[in-house]
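Okay, so here's just one chain, in structure tokens, the form predicted on its own.
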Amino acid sequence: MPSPIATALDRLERTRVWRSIFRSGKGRSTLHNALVIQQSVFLHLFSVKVRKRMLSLGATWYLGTLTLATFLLLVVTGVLLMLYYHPSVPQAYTDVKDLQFVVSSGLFLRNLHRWSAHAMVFLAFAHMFRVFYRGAYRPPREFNWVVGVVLLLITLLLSYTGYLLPWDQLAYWAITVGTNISSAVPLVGDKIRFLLLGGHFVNANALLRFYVLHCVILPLSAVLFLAVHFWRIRKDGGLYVRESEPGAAEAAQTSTTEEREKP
């Protein structure tokens, strides 16, 4: 006998509102599942079928999924922090202190955002190392490897631009040192530093530019490249499995034949 929850879900899926959103409904065939995937603006990025062994912990260590989870957590906590924070020199430091000592659960929210950022950087590096170790950067996945490198750079820039927003001494001098390093780039170094700071010194212009980069430009860029990243995984044949790659079976058969021919 089905449970009350299952019965309620079944009734919901039979309603006109539900069928207007998910037009294909439920099904058990591969064709029906493909229609469900293709007609959803979010699900069409993912594959219709997935190899069971690729869902095991040892295949990917879930590093890509964990990196995405930390990014979504950063988006949620970042939006909540934006409700209290003002990107202006007179108020930025005061707002951060209010979040720590005045706003209810503000300290928890800020620390959750900060530690999630550290975790995302670590997980992104670990994910890249894992992909490189497994050789998943080889054709036909070389383009997706480049997209992953771009996502890693965006992750580092997100962490760096968020460093200035508390507007304390640590943030001020960290950005000063970082932008001075960028000015050492031959020919265009000074222009890069001027573009980042909006001037020659770390001031209100720099705070506003880093705020826009951290809260608008870089997150939207990350979402765009994440969509391309997931789409390319599907188009490249799913997650990397050496035995299923083009030419892998022929190479294994040739190796076996050579072993048999040995005296």
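Positions refer to the first chain, counted from 1. In this text, all values refer to a predicted model and were calculated from it rather than measured experimentally. The term rigid core refers to the most C-alpha atoms you can superpose between the two forms while keeping them within 1.5 Å. Compared with the form predicted in complex with its partner chain:
The Cα shift for Thr65 between the two forms, taken after rigid core superposition, is smaller than 2 angstroms. In this overlay on the rigid core, Arg51 has a C-alpha that sits 2 Å or more away from its partner position between the two forms.
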Contents of the next structure:
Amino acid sequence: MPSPIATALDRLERTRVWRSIFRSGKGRSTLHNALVIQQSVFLHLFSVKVRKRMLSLGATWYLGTLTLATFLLLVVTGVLLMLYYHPSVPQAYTDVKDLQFVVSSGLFLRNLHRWSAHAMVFLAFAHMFRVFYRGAYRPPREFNWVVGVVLLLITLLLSYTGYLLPWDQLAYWAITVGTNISSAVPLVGDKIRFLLLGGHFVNANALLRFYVLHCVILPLSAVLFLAVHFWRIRKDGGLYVRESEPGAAEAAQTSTTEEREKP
Amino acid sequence: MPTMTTPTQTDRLETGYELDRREFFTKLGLGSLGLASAGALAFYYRYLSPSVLFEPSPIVNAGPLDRYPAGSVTLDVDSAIYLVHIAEGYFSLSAICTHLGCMTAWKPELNMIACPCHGSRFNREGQKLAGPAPKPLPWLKTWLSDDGELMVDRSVTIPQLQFLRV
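What would the structure be for the form predicted in complex with its partner chain, rather than the form predicted on its own?
What follows is the entire complex, opening with the chain shown before.
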């Protein structure tokens, strides 16, 4: 006798609405499992079949997953903070103070955003150390390492642009110093600083530019590169595990992923 | 089709032309795309450079001379300049550290200018004594207005030791 929940689920999966959304139909056959992947707009870029071992999150010591988790936390809390924050000189500082002392749960959300940001930078570095010392950057994964380096740079830029937004002394001098570093670029350094700040000093234009970079341009580029990063994991033979090393495979006299991938 | 001739190849052989029509249009298309991209780059560069800046004027009126007694170094925090009066005359220095742009401060007890950010030190003529600063503090153009007030143009640097003698 099936449980009532199973019966209800079964009935739901038979409804016309459900079947219009999930067309793969009922069943646990290989074909059905493949169709689930192939017919989902979010999953269809991935291969329909992949070895479970290759997607085991433990293979990255969960560091990649945790970095993604902090990123998602930052998106959610960041969007919520945007509802109270005005990127303007007279209001920015007081808005942050309001978030801390007036807005309900504002303190919690701001601190969550802040600690997630610190954690994301730490986890991205830890993830890269693991990939480096495990040798997981080696072919065929070398391009995904490059994508990862771009993601690290985007993470650091997100961290840096967010630093200005509280508009206090710490933020002001950090951005003064940081943009002066960019003016050390030969020939075009001063121009880069001028374009970054939208002027010669850290002022209203700089606040607005950093806000747009922090809330729109950098997160969108991060999502773009994250999509490529996750897609490449599967295309490069899954997450790196010791068994995928050619030597280990030969020793075990079993066919490895890399051999199977060869045409 | 009874006879398939390849006009492009014969044309090439006879006239020595490098391009057939397809290649010509491809190159024309790619070339105009390249031109349009260069134009777009210039367009965005211009757009991102503000045409009007709501920043304070680089020219500062530092007030009458008697505000600066002999032997004094005065920091004007708002305009980030030092006004110095020594035996040789008056001059003004930028107070922005040449290392990474922090505002320096005059330390009378040490008789030197010090930067709080990374520890650069300068003497009252702006020459570097210590720290990471790569250059001395720049001397700024200084003159007397018609009303006898000290004027400084922060956008114009002058050679060192060019005193304003009154």
